[in-house]
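For reference, the chain that follows is the form predicted alone, supplied as structure tokens.
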Amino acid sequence: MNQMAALVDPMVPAPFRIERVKKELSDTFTLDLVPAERKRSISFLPGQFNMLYVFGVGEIPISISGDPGVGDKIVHTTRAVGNVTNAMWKMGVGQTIGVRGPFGTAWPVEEAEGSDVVIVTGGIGLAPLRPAIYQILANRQAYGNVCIMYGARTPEDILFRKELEKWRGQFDMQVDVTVDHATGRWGGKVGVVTKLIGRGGFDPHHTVAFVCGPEVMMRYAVDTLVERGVSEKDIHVSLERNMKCGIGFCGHCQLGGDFVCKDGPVFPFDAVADRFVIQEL
């Protein structure tokens, strides 16, 4: 476990101050957090999460969505869908949030060096993958072809749109975006994100794939990648479900013999294939 600070008790949240609030979509926002008590180095691995605590309301796990190369703040992107996130939605610059972590396993970014990398994601699933993209771009020469395939419900629901456009314009990676339903003046691709996999310019026998998004999307994405020839052991999925404590103590996230918060949330697909077919993990 890669702790951002040596805490005496990992169950005790450290106070962080909100430095910036950015509205991403109609129901999605990003918080930039900095330590409230003293300056300290912040480190995490792409794919890890923190437990964020709104005092007097509650605590939830949220993946880190910022750049792992930036050590003075942590960034979280989430949707306002419950009591805690709705409370966060109403908070402003200067207010305090409790932070525990980081916890969990990471995307195997370094292990993927020398291979093509395929990132398949949908909706807010792009947020947990953004740190991996940052790290890959910071060491771009270490990888083969890099393909990002992103799906959203409508053009208005495209997360991190300016960054997707920037990455596509760098000419050293393939970035494809599709929407389920075209609205307005959308002239891009329409259809499910798995359709993009068949068009991807990658060598399936030398590819590492990262998949994150709604469960149904992930199931079809994995099936399509396997059909293309990508090995199950080289496909990695994020199973952020039912996490409550972050350290495997409460048992809420137990999945067979694994605790998602401790043994995941990122798993090689072959390690969870037997449980992955069960709906609503």
Ligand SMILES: Cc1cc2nc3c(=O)[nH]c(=O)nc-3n(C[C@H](O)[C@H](O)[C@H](O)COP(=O)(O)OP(=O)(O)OC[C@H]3O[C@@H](n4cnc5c(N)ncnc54)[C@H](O)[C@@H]3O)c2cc1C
Second form
Amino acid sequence: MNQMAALVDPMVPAPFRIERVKKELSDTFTLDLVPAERKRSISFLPGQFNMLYVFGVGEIPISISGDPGVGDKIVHTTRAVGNVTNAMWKMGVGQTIGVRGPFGTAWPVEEAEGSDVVIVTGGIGLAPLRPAIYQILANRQAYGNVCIMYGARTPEDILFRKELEKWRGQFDMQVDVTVDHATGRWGGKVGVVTKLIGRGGFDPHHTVAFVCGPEVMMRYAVDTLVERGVSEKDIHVSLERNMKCGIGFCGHCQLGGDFVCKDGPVFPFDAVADRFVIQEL
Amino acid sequence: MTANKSTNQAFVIDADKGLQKLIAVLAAEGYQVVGPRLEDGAIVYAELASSADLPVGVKDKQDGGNYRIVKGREGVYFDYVVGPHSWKRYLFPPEQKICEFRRQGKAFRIVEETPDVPAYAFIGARPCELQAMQIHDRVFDNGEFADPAYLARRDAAFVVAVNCTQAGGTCFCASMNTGPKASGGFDLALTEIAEKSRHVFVVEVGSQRGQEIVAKLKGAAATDGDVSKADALVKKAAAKMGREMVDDVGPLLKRNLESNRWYEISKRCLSCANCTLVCPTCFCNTVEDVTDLTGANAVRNRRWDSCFTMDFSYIHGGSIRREGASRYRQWMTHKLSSWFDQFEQSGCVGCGRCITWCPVGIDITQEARAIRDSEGRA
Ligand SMILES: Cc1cc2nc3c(=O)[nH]c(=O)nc-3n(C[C@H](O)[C@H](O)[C@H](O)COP(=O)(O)OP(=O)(O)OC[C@H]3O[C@@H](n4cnc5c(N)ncnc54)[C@H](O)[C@@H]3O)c2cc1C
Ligand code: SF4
Ligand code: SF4
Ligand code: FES
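Please show me the structure of the same protein in the form predicted in complex with the ligand, now that we have looked at it in the form predicted alone.
All chains and molecules follow, beginning with the one already shown.
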């Protein structure tokens, strides 16, 4: 009994210090976090998330957006939409954030070796995919064609724009960007991101696809990928549900028989396909 | 809670003196004794100072949306079944502090909470409730993560089960294979034999700890006659059970996620969350982070939550389950169907609480039957 009481409570966060704040977009920012107390190395898999706690305000799930090859800090990119995220937006270097994690399943980056990789994402959905992109690029020769298809609301909402431009210029991957509404001097594509899938240079029968964005967008993206011949089991989606614990205790994230926090957030599409079509499950 | 199997050896203790002694011995061993008490017209679980605190000679009448205490057989201790409380309020309290945070300039420090781990002795845990505890053991130790406070409380608790010799009006444990006789998960299990000439408990031992306590009671060895009489009483209760769950309800509900029945139920369901609060297996909770008035200290609490609230499934942009129908579907399919996917067992133990304490008397067994009967009729 005492031995068990001595176990660490997975609901208690560890303090991390904000080392750097980067404003990405008008409502989106990236925080670099380092352990505030003891030094510890940080390891995670692309697609995993942490529960981030803002003093007295609350705790929310945020994906890790940094490079899995860098082991001394964790990087999160967040869009300010409500209570906790707005409070986080106001935070600065030196302040403490509580961190629990990393939790959840990962993009199957290693399993995809030998195949073409197609990444379809919109808005903030690029953040949880960036670690996967870093990992693929670190081992680029292990993959076939790599295509990134990204949709943003307007040209001003293109996340990680500099990096997208750099990747596009590297000659070893296809980077396509589209916007819902053209503004200013935008000369690029306009329209939904799923339109890019039809043109993508990949072999549908040897492709692994990673899809992350609003649920409707993912639905269309999956449909289009399947139409092109990609098998449902090779399409991976990252789902979003209310999460209060991240570890299977609170019940909030249930999707039928799965806890999205623990059995997801990344699922092979064929594992959730039946539940994807049911409203309000 | 320790070993799962009961040893073959059974004892007999006098109903009045034996029970009194049992409670006194457990208290002397340092246990905080908790058991049934009659409070505000219902049997609840509360601290017991002695066996005098137990409700005696009362019965409960239960039906959909209905609970009443009436006179029972004189002098009988366990003539009623389960009330609105379950042991989860002791093992998994409605509100628990997880930790505190203290502001220090720009930063803050985390102050871990030493969990409150009283050693409880539960008197009168029913077979369905033992199963509910085993269900929570899986929830709070899921192979990847464990809740240390829960495990510590559970490990410390001494469980005195009472087999059911009466079937409650809303019980259906027999069809769920969870009762009315306890098959494990107790330290001691009692069966009450109340005859004119003789009023005793047959005591089964389920663990080493149970063995040690029973030795102090100085009971007589039970005769084969006692044991078979106790068994017969429990069998009679099983036969009298008024409700029953349909067969293969898990796959049934999974096939019917888009049944019209959900909408029909939702016309009656008030989304009041009573069913989830009284259910001994519902474990959902939420985390609340609050600051004190000075703003220098923050506290993290965990408290019971329910899938019937709108906030439960809220994500930016709106709740996932906006309709009452989808919230009721979550509750019922979780208990009876998706729980199998998550934990390889049913999340319902057939205790009937959700039926009794539903203000409009919605009956989970009847709804399952209605869904079965609607199959094939498009
Ligand atoms: C696995 C996972 C990874 C995520 N990764 C990112 C990321 O990398 N970047 C990012 O900007 N956002 C991400 N989100 C969404 C982010 O968690 C929500 O935007 C955030 O919870 C909103 O909290 P809030 O207090 O600011 O909003 P409010 O609207 O005030 O929210 C109130 C509460 O509702 C819940 N909630 C609200 N919206 C969501 C939501 N979309 N998802 C889950 N719970 C919600 C939270 O419990 C929150 O505390 C992720 C969500 C999940 C489930
Ligand atoms: S669902 Fe109803 S009958 Fe089943 S365990 Fe919960 S309260 Fe008891
Ligand atoms: S029925 Fe609802 S409250 Fe109960 S465990 Fe399931 S999701 Fe949680
Ligand atoms: S977030 Fe609590 S169970 Fe998944």
